[in-house]
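Next comes just one chain, in structure tokens: the form predicted alone.
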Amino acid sequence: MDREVILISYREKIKNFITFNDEEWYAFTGFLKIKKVKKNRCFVEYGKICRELGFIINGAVRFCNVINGQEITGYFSFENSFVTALKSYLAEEPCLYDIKTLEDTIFVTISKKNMEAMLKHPLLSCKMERFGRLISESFNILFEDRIKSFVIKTPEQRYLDLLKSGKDIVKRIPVQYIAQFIGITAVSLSRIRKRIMNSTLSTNRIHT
């Protein structure tokens, strides 16, 4: 994908957050960067300051930590999602986790320096204030939903939520990462998947 095609896609996908007239869009694109990251590489690395707000055009990432020598996957993001270590990006503090690509991934990114420049830009300042606020709100909602999921849902319910997401997660993500994400072992996940499969087969027999 060349830059023009990527930016056309980006403009369409971010309409829920921000829209531009042609003059504003031309100014805005001057602050954007296309970043292509190979599979299993870091978009953001633990201990370093996150200096980019990314948007996934193609690909997927996982947010992960190493705790007591064991890697734990905390979240996944796919196409049409914003990606950053928000606190690190805003406060310029070292990141507390890695964000690693699960596939070869294409991002459109805005550096912290360019975001600050746009907040002072005569054409863009008002819209970028709203853009930044809406992105922060979306990250807060995702965090709250993740916490609520662990408080009120079983691992099986969390797995079913992944299946309903429409991202073909079970095909795109290694089983061990899915297990980490829902808070169980790979063996326990295998049992859940078998139980769901048997339940589906039983339901299908009833209706045939």
Second form
2 protein chains.
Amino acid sequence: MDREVILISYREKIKNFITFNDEEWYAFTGFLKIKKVKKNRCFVEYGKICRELGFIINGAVRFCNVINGQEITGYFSFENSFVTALKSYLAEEPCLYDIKTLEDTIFVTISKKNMEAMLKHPLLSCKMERFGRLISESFNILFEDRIKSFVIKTPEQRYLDLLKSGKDIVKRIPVQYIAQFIGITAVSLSRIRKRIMNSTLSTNRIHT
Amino acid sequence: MDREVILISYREKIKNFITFNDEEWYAFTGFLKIKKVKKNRCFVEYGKICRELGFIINGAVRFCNVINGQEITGYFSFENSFVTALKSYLAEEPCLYDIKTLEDTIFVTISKKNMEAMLKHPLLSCKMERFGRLISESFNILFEDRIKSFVIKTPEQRYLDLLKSGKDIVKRIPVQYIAQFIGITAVSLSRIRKRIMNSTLSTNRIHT
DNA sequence: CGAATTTCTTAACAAAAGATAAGAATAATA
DNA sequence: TATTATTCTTATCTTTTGTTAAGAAATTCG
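Now that we've seen the form predicted alone, could you pull up the form predicted together with a further copy of the same chain?
Every component of the complex follows; first up is the chain already shown.
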């Protein structure tokens, strides 16, 4: 995919966040970069300051903590969503996890520097404030639900919710990562899955 | 406290998010309301759409889910922080929890309607986009840490982190609510506290 | 101050999750 | 296709948490 095609796709996909007239679009695209990252590589690396706000055109990433030498994946993002190491990006401090690609992934990125330039740019300033706000708010909505699920739900309920949601994460992500996403070990999730299967089976038997 | 005093305090406290010249301030304050809520009353009520962005001048609130007839508190906010039922406020959907005051609390609030008016107001528009963005981003930073703690830490570690942080929540909040905040029962936290105490004692003994 | 209420701790048992290791099922790739 | 490697499940045992109930400690309020 060449730059022009990717940017056209990007413009379409972010139109719920921001729209442009041609003049603005021309100015805006000058600040964008395309970044192609092969499978299992880092988009953001532990210990470094994340200076990019990304948007996934296609592909997927996982947010990956290393605890006692073992990887624990806390989150996923798929195509058509914004990705960044939020705290690191916002506070300009070293990132405490990796963001790694699960597949070959194409990003459109805005560097922090360019974002700040746009926030001062006469033509774009106000629009970019809004753009930033809407992106940030969309993260808030995701996060609020996720925190609530940890506070009021059991791991089993969280897994059932995931199944019900029918999200990409269920279809495309290895079970071990899903377990970590839920906050438990793979072994424990395996037991939960068995419990669910058994109770589903016995329920079906009653009804037939 | 009368309105003028409260607003002066507000202006000072939010200056990291937004600053005004006198003309802007005059316009801005026209959109603000003061809300005083007695202890143990709702600032936001389950099932209703939250249409206010609040800021706590003094007092404190808890975010309170009702599960099987039992209250579970998932979060707290204290003076000098913004409060709203985020998802409900942003998506204009019924709120799925209460926000209740822990003490008599004074809020400065911006109604959604007024916020939208300001976002169109020639003098304030761009500033308010930014204001909204910065508030939203500050929530994101809090949320990201909190989610990570659920994914990679045990309840015991989460409690120890809280102690280390020395936050108001440790000093001002009943233990049972802290347990819920951590995602466990009060009984379980009680055991954890005992474990910690014992290991602290034995450590001290070794060193003396 | 004293009674009543609420909050916190402890105990006992059940249920769930963590750790480790080994075997089955899948997927990758030579 | 056969081999290798990875991922998933199962088993066993330990640790932790949930549940319920009862008693201790602290608060509230008349």
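What we label the rigid core is the largest C-alpha set whose atoms superpose within 1.5 Å from one form to the other. Numbering follows the first chain given and starts at 1. Computed from a predicted structure; not experimentally measured.
*Asks:* Core-aligned, is the CA shift for T29 between these two forms 2 angstroms or more?
*Replies:* Not so; T29 is displaced by less than 2 Å.
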